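First, one chain by itself in structure tokens, the form predicted on its own.
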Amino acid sequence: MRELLILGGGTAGTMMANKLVRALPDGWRITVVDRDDRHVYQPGLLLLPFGTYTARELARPRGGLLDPDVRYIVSGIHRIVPDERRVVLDDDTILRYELLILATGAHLHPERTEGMLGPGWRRDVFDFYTLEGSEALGARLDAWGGGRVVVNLVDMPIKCPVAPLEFAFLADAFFEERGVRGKTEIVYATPLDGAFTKPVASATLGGMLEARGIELATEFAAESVDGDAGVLRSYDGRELPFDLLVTVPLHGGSPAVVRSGLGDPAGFVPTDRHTLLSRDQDRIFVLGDATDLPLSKAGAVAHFQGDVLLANVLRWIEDRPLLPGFDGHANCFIETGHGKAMLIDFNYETEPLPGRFPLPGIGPFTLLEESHTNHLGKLAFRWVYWNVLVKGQELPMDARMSMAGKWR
């Protein structure tokens, strides 16, 4: 039996296992390893603090999402030894493989910012990138009567780069609906030189922040948090006082990847940007947030990568040349509050542009423009996620980005 081993049972790993189990030739077995049996619908964490979802609606057992023919092991991963084609689990169990897919994701590191986990953590300082953090933040918002809110991403890359902006927009709407917006200041602090990484989208989103009375603090590289004093400090000496700090902590790759010497300084795996093969190992493919690729770490990206990776795994097995088929395609809805959202669609070479998606001239979704339809699309995606995307089923979207329906 030839073993295809997938490390990570999140969006990317689960989706890929379910795609491959139906496509691999006879004589292959798929094994998925993850440290726990809780699969969280991460896009929902943004909406949980505002009452759109409950924690129970956002989590399911990982094993129940995998095809019955996929072997699933719940264990931490200690080390990968590529020269010997083996993986050592936390209990010293050794798994051997013919082919390895790293879908080990991105991990939060609040401990790497001085003081973030000190006094004030989960009292006045919150993240919303974990189920526990998002739920605790919701309780804090329910009791909010006014004050100064700072929304900060410590540094890039992060999962879903637009999520901190979405939080600022949703908070603005939430406080307005609660009648406390006039008593609340909102500051959006980012290490970038604008609201977003892409110029056209950055100008649009920056204008929306300004229109909503949200202060934009750019090139703010967070150095430390003083929870007792309620101050966020940057490396250049600037200080942002807060009554509530909503932070997106530093992200890094899997500790197992770091221990194995397979990652870059941040722990992400050097990956060929078009074939998704590791740049250093010829039996390792990389998928989703685990890569070092210059693109969004988001479920949609993993989906588009998955179509390319499926073809390349089969070509690898057949000893055929790999296809350079992935073009960096990414898209995501951006919640903007009051039942509206935007949609952006882009790739390595093309930044988000206005237009209609997915049907040119028809939509129904608008690009770089707010609409209620986009908001409904964001909410509908939860059903698509659980029933189509992670099941490895086909979605009616090409893996490669199309310029149809877009205008400059």
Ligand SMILES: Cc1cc2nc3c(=O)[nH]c(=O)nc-3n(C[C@H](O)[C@H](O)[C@H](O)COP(=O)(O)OP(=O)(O)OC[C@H]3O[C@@H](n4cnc5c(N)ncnc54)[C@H](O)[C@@H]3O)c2cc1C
Contents of the next structure:
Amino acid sequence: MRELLILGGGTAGTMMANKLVRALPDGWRITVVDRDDRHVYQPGLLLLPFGTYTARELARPRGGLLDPDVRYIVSGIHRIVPDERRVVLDDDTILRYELLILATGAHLHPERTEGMLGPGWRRDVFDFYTLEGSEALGARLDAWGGGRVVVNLVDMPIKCPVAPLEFAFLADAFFEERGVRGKTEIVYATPLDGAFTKPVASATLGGMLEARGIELATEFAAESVDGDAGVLRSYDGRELPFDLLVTVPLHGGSPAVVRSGLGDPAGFVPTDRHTLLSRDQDRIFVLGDATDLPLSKAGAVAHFQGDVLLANVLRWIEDRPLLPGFDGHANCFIETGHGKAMLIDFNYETEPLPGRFPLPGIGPFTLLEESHTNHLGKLAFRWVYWNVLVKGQELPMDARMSMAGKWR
Amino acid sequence: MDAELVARLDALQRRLDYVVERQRWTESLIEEMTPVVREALTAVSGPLAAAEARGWFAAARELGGLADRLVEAYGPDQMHELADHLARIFDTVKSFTRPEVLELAQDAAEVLDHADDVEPMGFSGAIRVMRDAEVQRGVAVALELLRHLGQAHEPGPPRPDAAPVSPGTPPPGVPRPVPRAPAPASAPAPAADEVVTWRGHAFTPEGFLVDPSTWTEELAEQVAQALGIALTEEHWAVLRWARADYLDQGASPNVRRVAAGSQVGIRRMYELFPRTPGKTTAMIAGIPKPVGCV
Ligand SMILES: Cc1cc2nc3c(=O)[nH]c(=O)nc-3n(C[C@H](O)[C@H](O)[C@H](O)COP(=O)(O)OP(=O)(O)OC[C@H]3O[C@@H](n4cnc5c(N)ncnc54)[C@H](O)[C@@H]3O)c2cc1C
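Moving on from the form predicted on its own, please list the structure of the form predicted in complex with this ligand.
Shown next: the complete complex, the earlier chain at its head.
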């Protein structure tokens, strides 16, 4: 048996295993390793605190999502030893491989910001990037009577970079509907010099914060949290008092990657941006959030990468040259509150532009503009996620970005 | 029980789980619809983009009126129920005057009409009700709509009275951004008129060197001086690391990455390059403005 080993059974790993099991020639076996058997639909974590979903609706056993012909091992991954083509699991089991796909995602590091895990943690200081954090935050919001909310992302890169902005929009709408918006201040603190990274989108989103009376603190590089005093401090000495801090902790690569010496300073794996092969190892492909690519860490990106990776794994096996097919295509819905959402679509070279998607001129989705259809799209995405995306089915969309229907 | 039996039972269990899963979630729908929708998208995208480029939509927008007629077909109550998304689509549909596109609009409206029991959604109230059944139906409606769109005929030649103005074309007099050779994604090309020349080098209005390959150590000294920073060996270690990282990655590192990579620590970065250490480092190292990627 020739072994194709996939580390990480999240969005990218599961999708890839299901795609490959149908495409690999006879004689290959696919094994997926993940530390637990709970696959979380992470985009739902944004809506969970506002009561849209319950925690149970967002998690499923990983085993049920993988094709039965894929071998699945539940264990922590300790270390990868590329020179010997083996992976050591936490219980010292050794797995050998001929080809490895790293899909170990991003790891949250609340402990790297001084005081974040201190006295206020999960009392006044919450993250919504984990199921536990998001659920706890929901309970806190449910009991909210007014005060000052600070929404902060510690630093880029983060998964779904618009999520903290969306959180601010949704919180604004939520407080309004609860009749406590008048008694609530909302501050959005970001290390970027605007609401978002790419210029056109940044201007639009910045305007939306202003229209909602959300204060914007830019170039705010969070250094420490004082949970007892309720203060968030930045490296340049600014202080933001809070009653509730909603934070997106620092992200890094998987500790397994770091222990193996395969990561950059943050722990993300240097990856060829077009072929998705590791830049240092010719038997390791990298997919999803684990890469160091200048891209959104998003499920949609993993999906678009999947098509290219599938072709390249088959080429690798047949010893043919790899295709430089990936253009950095990404898109995401941005929830803006009150049942509306925006959609953005972009790649390495082109920033998000207004227009219609996916049909030029028609839509039905509107790019960089709020609409209810977009919101329905975001809700429908959960169904698409469980049934199409992680199952490795095709989506009715080309992996390459089209400029049709976009306005400069 | 011996281990092999346990393993086999385990495998069987998983197979059962999987079958149940498959039934619960109606994959077949997607499996059937996917080729149709993909084809529809391919068939329709090209011609529509061409139409837009030729200015039909822009011309039609001038004519207006169509949407009003379409909207009249629905009572105000119905319109309300159909919620924003219909209005949004009509908004666009009003752009069309070609007969086949009108037909298509008709079809689209019919399809969406069946969706009229979708309630307009207040945020916390109605989405809670949006459980799977509705979401599934939403997807089905969208797919059905796309199928109809796919049946639209390919547009013929442009109408003679259509103004050949594309919304994508800037008005005369506005220079287009300079097209560039492949470059790092993080450096948006400044338009030709947005370049500032300083000490013989082109800079963006924010102060970043336009062409990193023209950088010299001497220029770095000058930029640093202009920013009120006297460069020490410690600064240089940071600058060299940042530049090397940019050349390696094709994207400028942000402050945390520089701090980790050059091992000076974030706190020290704020002392060496006060206020905005990430940007200041990039300015002096002659590399583009660091942007957290989207
Ligand atoms: C709040 C939020 C909202 C989001 N919204 C969107 C959205 O709207 N649209 C979108 O496209 N994306 C969104 N995302 C991002 C999306 O969820 C991720 O980008 C996607 O899940 C990445 O897939 P992945 O497989 O690379 O990583 P993951 O799905 O995170 O999987 C990585 C897996 O590796 C395993 N692993 C790592 N290290 C080890 C180890 N040492 N031992 C064992 N197992 C290990 C982990 O357990 C995990 O299961 C959102 C994310 C969040 C948090």
